[in-house]
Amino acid sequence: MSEYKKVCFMYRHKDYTIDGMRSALGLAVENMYAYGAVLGHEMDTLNEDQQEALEMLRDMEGEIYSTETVNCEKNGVESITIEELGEKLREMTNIIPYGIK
């Protein structure tokens, strides 16, 4: 098994997805890999620096997922289903429901 942690964040309330966005590119500076999956809401649209930030944890093999197609089109983040994201969640050595109300 790999010496480096694999973490996904799980964004359920619209509320707290750009922080947890800054969260998991906290962790892959920290030399983790880092995801995020955006579940059931429509994000705000990105500005500029957080456009940034989610290419700079692509450049450390990290992703945010959305469930929401809207996300996808409106901020270029990756979709991914239900059944794709309990494949995924497989891979990862912890997961964080990020900012639950």
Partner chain sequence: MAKSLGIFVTNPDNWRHVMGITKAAKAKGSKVKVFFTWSGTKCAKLDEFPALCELADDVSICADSYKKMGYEVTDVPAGLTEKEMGTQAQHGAILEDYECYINL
Contents of the next structure:
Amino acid sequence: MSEYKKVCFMYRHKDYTIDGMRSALGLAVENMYAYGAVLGHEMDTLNEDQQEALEMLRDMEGEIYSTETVNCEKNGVESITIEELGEKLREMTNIIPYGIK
Amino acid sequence: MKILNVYRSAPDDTTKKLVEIVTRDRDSDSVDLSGDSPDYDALVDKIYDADQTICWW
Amino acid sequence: MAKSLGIFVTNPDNWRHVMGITKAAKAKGSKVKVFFTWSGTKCAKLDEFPALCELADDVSICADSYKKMGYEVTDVPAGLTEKEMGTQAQHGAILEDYECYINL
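Given the form predicted on its own above, produce the structure of the same protein in the form predicted in complex with its partner chain.
Whole complex next, starting from this chain.
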């Protein structure tokens, strides 16, 4: 396993998703591989600052995924199935179900 | 690799599926935190015994 | 020697678990750090919050989240100091420096 932490947040409630993405970015700037997965709900449309934060996360080799096509279409996050996410989680040093469901 | 799954509420299908994949071919244990009087002493022992703790919703 | 434990809190409904786990870990002689973010920062307004600050070795909250929850950042919760009104770097410190981790 890499010497760097690999952390994946998972968001299941709309009110927690955008801020949870900020938490992922916060770890990326601390030299960790940080990912987020939006599960089972439609996110708000990202504003300019939030899109910029997503780009910063990607610049640091992080990513935001979603199981919902609508989020991929409106916010440009990466599509993922639950099975693919599960496999990805196996590579993580820390798995963080964020907020409430 | 030993995984400790902690549940704050009854796991639904999404959680069950993720737990199934994450724990596949790995040692795992679980704790239910949804009751009135969780045994925190036992929980902390299990956290210390695990390589990774995941506290599900 | 008991392991060290970091607790990351995003949901205020988990307050009883934060206290329960911190008490149990401290009783074992562990070093405990707790960081509250997003709506977890509402816990800083609970009557029991100063007791957690006494009990744990290090408690901090995300100042930006606290502000978004409607509080003034200058209104430092009882039990904390201004420097413990932190950033997500505190979460990073938990992941890097503590042997065990739980999110609540």
